[in-house]
Structures are given as C-alpha cells and as structure tokens.
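What follows is a single chain, given as structure tokens, in the form predicted alone.
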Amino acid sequence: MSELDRRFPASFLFGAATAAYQIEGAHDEDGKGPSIWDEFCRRPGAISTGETGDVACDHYHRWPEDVGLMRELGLDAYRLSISWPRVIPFGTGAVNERGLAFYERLIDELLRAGIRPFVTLYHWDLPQALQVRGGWASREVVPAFAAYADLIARRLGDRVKDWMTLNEPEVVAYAGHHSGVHAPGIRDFRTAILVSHHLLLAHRAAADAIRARSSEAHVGIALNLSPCDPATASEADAQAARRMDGSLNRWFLDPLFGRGYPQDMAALYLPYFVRARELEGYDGSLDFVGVNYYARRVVRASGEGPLLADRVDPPGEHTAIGWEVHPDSFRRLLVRVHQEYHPREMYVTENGAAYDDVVVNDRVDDPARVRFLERHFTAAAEAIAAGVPLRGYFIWTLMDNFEWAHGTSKRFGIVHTDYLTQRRRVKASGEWYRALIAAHRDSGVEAAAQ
C-alpha cells in the first residue's frame, strides 16, 4: 500500500457503486413496469452482444449474498440506484408496494451490516410509459420526477440520509437523445439540449421534495466530468477543447452553482434552445457534488457536428473499453471543481476500469486494475492534500454487470460475475481494496489511541 491508506482522513468513506438496471434483473417480476432500457435492448443491433438486462446479476434475488460480499470487502458505503418503474410502474400514479419492499429490505440489511447507503434516484431507467408521453423531452417529466422523489424520501428517508437525484445527466441527454447509442435511442441535437434542461429542472424539483421530507437529507448529484485537452497547440484545437468542456462540464456545473448556463455555450446553442432563463438565480442547492471520472478527453477541431470538435484517441495505456489511463487528469479535475465552484463536499461517485478478466484455477488476477486503482486513489489523495473537500470514493463497480450498450462484454467489477451460474468471486482488485480499507481503519485506530 506504501501507506496510501494514511493519506485519507479518518472519516473518509470507501465504497462501491452499482445501478439498478445493470444488476437487478427480475425485469418484469413483482409488478415492475418496463423501462426505456427494457425496450431499447430489444431493438436489433442496440446492444453489441445482443443481450438484455432481464437477468443481469440477478441481484433482485441474490441481494443478501451481495450485501455479504460488501461486508466481506469491508465497505463503509454503497451507492445504489432505485428503479423508478419498479416502484411506480407507469411513472406516475399507482405505487408498487412489492417493489418498494425490495428496497426497504436492502436498505435495512445494509444498515445492519454497518454500510452507509447512498441512493441515486435516477440511473437511466425511465419508465417506458413516460417515454411514450415524451420522456425527458416533455415538461411533464419534471413534476413526475418530483412526485417519485417525494415517495422514495417518504418511505426511505428515515434510514437514508445521502441522496443523488440524477446520474450523469450529460449522458442521459446526449448519448440517449443525440448520438442515440443509449436508451431511448433518439438522434436529434435539439431534443438533447431540451432534455438537458429538463434534467436540471428535475434535479431542482427532486432536491426540494427530498428536503421537504427530511431535514437531515444530504442531497447531491453525480456528474460525469473530464478535463478536455487540445490535441495540439493550435488555437483551433484550443477553442474546440473549450467547446467540448462547455458541453460536457460547464453546461451542468455552471447552473448547478448559480451561474446560469455558460454564455459561450448558450450562444452556440441558441438556435436549439430558448429557455435558459428558467434556471437563473438557482444555485442547485447541493450539499455535495459527485464526480464520475474515467478518462480525459483529447480534442481537435472539426468541421462537423454542433461542437465542431472531435475526440482523439491519444497514444499510451488504455483499458479494455478503449479509454486512456491518465490518473493525473483525475487529480486536475478534482482540484479544478474545488477551485472554480467551491462545493461544500465532494465524492468520487464512480471511478474504475474494464479489463478482460478470466478465471484461472478458481481465481481472477487483475493486476492492471489493481495498478489503475492504486494510481487513481493516489491522485485523489493528492487532491485532498491540495485542499479538495473529498469525503469518499465509490469504485465502479462492485461486480461485473450489464454494461449498457456493451452488454456483459466489459467487466468493471472488483468481484467477478459468472453469468451462467451467477457465482461471485472476489478478484485480486477486490482483495487489494479490502486490504486498503482494513489498513485505513487500523491507522485510524492507532491515531485515536495516541
């Protein structure tokens, strides 16, 4: 460990993250309604492997075993998401008590295990019934999301204190509604801009609903953020990187921190977007900001697309999904968010890597992932030393699961999932993480005794 554990505060939370659609399975059991991902996965060619999330990791039935794994790893905290169509099958209206009971049992077991739950309300599985009515492109979704947030806070708010309204609104807007590689598979830039706006309005409405139910609520949002570096020293590439940064980072961070939409991007998007003033004067009311980081973006100028910018694949080390390994960009990002936006608290709500893991002699050795995690935790420790108010770190992900358009072909877990048998095996990276957490606790006990 090289005393890496001692570089984190005693109260620092070491956790892991998952998402409902990626692990739960039970896609139509106990009254659950269909989601946009249930529908999207059935489109020919939508998922590279031709799979669906109908079974995934079967967590809906195996959750006691999975909480046991978290306890075995020594996790302080666990980030999970609620499936909106599992608890309100049609998005509005009748509540599915059997779906709510599942989450109540899961939360209770986490608390009995001494694991602090961080609950994400929306991790991409919109009820299909709402999509039929326009989905995130319809203004109707905002009050529907607020009502859903009110329900979950009312039922779980006595046990859950830590909330994220949305996961990666940038991906929801652009992967789902511009490139169309995610559900609902729409390809229209104007729609994507409108969706991004409705997501920010929905965050505001949901945060207000949660706080109205619980004075102890700790409310944030999980944003996918990346430094955007120009591919060359040219002014054209520098401007392209600035536009990419505006779309990916500032379009969401600025309004959430009371600045409204960034003026350069609002001007660029003006032909598509006329409602920017609806967020003027609103500061997001964030108790914390969650940072999902995987890789930086290297950008060159282009003559195509609304941003006139393309991503470049830089030379160097990459993961199995093709993403560059660049931990110093992680440190830079954390420091930048702190220095430019001054959030009260920050969490790494996702960070991890996909590698081509194999079982040999009933064991999964994944030294590349161990190196990846050690280098990124070191970058996080350096950010803390620079003054970043980082309170916790959630590895993506607890176990291999349904990786969206990649199906089960990309493995991010620190626990291996055998999809034929549903057997779980802790990988070498999971053993590394368990040792880091144990060493951190021991060092905290030693410090308290001195």
Second form
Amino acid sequence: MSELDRRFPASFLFGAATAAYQIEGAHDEDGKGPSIWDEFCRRPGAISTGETGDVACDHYHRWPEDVGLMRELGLDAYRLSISWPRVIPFGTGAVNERGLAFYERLIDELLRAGIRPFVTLYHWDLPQALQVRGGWASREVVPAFAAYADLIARRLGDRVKDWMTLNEPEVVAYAGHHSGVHAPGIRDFRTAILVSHHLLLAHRAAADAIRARSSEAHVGIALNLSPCDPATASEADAQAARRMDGSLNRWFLDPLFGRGYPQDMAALYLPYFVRARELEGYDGSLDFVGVNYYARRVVRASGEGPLLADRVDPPGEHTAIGWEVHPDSFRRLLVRVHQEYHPREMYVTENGAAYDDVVVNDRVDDPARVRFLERHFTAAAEAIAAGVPLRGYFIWTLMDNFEWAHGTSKRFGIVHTDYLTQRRRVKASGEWYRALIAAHRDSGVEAAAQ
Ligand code: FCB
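So that was the form predicted alone. Now I'd like the form predicted in complex with beta-D-fucopyranose, please.
Now the full complex is given, and it begins with the chain already shown.
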C-alpha cells in the first residue's frame, strides 16, 4: 500500500461512521417514538425500493456483534448518531430510559473495546411529534434541540468527549425542504432557507449545552462540503459556480467561523427572508470541523431555480450511485477549509463509495472500493503534508445499510450486510482497512521506539 500508513501521524484516528436510522431498526421498540423518516418511508414512491428502515441492519439487537466487527477491523474510533425520538419519544418532555440505556451499553462496550466514540446528535431522524409542530421550520425546535443535547451530555458526557451537533445541515435544509427527496419531503425554497437558519441557531444552542455539562467536551459539526468547479471557462459559469459554492459551502462555514452569512448569498436570498442579524456575535467556537466529502460539483449557469445554476455530470469515473470519483478535489477541499477558515482541528467525518457488491464463494471482493479508498486516503495524506490539521478519518460506512431514498440498493459498507439473514461479511476493502490500521499502529510503535 505504498507506505500509506506512514503518511499519517501516530495519533491519527482511523474510524468508520454510521447513523442511527440507517442501521438500528427497532423503529418502535422499547418506547421509541416515531421519527420523520419512519413517516416518510411510508409515503408511496418516497423510497425507490419501497423499503423502510424498520429493521435496517437490526443493529439495535446486534450491537455486540457489530462492536466485535469494529474490534476485528482494529478501528480507533467509531462515529455513531443518537436517535432523538428513541431517547425523547415526542421530541420534548418525557425521557425514554430504555432508549438511553441502549446508547449507554453501546458506548460502554466501545470503550471496553478501546474504540473512541464520536457522537452525532442529529443525523436526520427528527421526532415526528416536532414535525407536526413545524419541524425545523419552527423556531421552537431550537430550545428543544438544546434540551436534548443537555440530556445526552448529562448522561453520556462522562464517557463521550467528541461530539457533532448536526450531520450535513445543508442536506437537511435542501433535500428535506426544497427538493423534498428526504424527510419531511417539503418542496419550498423559502422554507429551506429558514430551516438552514434554525439549524445554525440549534447548533450553537446545543454546543453551549454540551459545554455547560462537560468541560472536556470537544464539539464540532459534520458538514457536506464540495469544491464547485465551473463547467466551462465562461464568466457566467464561473459566477454560477460561485453561487453554488455560496449555497453549499460558505452559507454554513462563514457563520460557523464568526463571519455571518456571506454577503453575496444574503443579497441573493433577500426575497426569501433571512434573519441574518441574529447571527451577529456568533463565533461558532468549533473545536473541530467535520468534513463529509463524496464528490466535487461541476456547475453551469442556468435560467432557472433560485441559484440560477445547474449541476452537470462530468465524464469520467463514477461510483454505483452516480457520483464522480475525484480524489484531487478532496485534497483541494481540505486545504481550502484550512487556509480560509483556520479550524483548530479537522476530521473527515465521512468518505466512501457505493458499488454493486456481490457475495461469491462466501467472499465480497470490491477492488473498486479499495482503489477509491486508497486514492482518497492518499489525498488526505497530501493535505496533511500541506499543513491541514487533520486528526482522523471516518469511512462511510461500517456496514451496508439503509441508504435513505435509495433504500438498501446502494452498498457503501466495508462490511457486507445480507439483509435476509443479517449476516455480516468483511469485504476485501475491510481487510484492506484492517491492514492499513495495523501497519499504521506498527509504524507508530517503531517511530516511538526510535
Ligand atoms: C451522506 C450522509 C450519510 C450517507 C452518505 C452516503 O450524505 O450523511 O448518511 O447517506 O451520504
């Protein structure tokens, strides 16, 4: 593996990520309340395969085996999310002790296995009871999220030090409230902008709540970021790419780093109403920024839509979900976030690829994923060499799981899930990762011994 292991500092964390709704199942067990995804999946046509996450990987029952798999892979860290309606079934008020106990057991087991838990509070499964009251479009969600964060920090903060408030607020806002391809399936641009604002306020309120409970907490957020490249050399395409960058990247990064909303975007969105002044004094004070990266965006000017910009699908290599493979954009992105925003620390909180994996003779050979990971880890190593304070990397994802609107049809795991039997098989990419982590550990030991 071309000495790839030696290109990461000894303290670097090699991890994998998952999200509650995508793996847990047990959608109505032990007092869990319904989430917007439980509701959304039941709408005809919402999920391409007609499936729900009712069972998913059945992780709620199989977590000991799954932690065993992580141990077998040698993971240093594991990024998981907590299902808000599992611990507060109606979003506010009564706490479900049985739901909390699940996460306490899981975290204790991770710690026993020597795996550092990185916990995301919100990976898209809003309690349905809050949606009925307006969901993220309602200001009420902000104190509700802070109270939830306070509960979790109070109950788990003695064992968990690394927190992410939100996963991909941009996707929550736009896939959930503009294109409507995610729960709650709303299609209204104005609502999407308002939601993005409430998400930023909720992040700040939750970060404050966690820090108030746990002085050792290390609080970040996981953002989906991508370089936006113009499709041609025309000035119109360059401007369109700049607007796409404003909407996808700067709209979240700028406020989180205390700069308020980007001026050009605030002007563009003015007709849609933004309470920009409320962000004054918002310094974000992030301990780290988490970057979820899958592909760059190639953009051309368009006469339609609020951004007057369209995505174009460039030629070249793509994964099974249709996303371009472009590792150099990953390096560029990491370097840019470091140079423009100077975060104290950075993590890759998600990166990975979907391929059409099949079991042959009890094995899953996924050379395309191995290649994808090799190239992206190399890009991350180049970013580190360029000075990026990257502290860890979480592969999306530990095991094949419920891929939102695609159901179980898209496999991103380094472990294969057989959904009929719930059998897990480590793929060749999982073996590759295990070897990388083991080599890194050995080279770290050598370095320490020198
Ligand atoms: C990200 C999500 C994650 C997974 C990957 C493929 O946008 O955060 O849950 O679906 O994409």
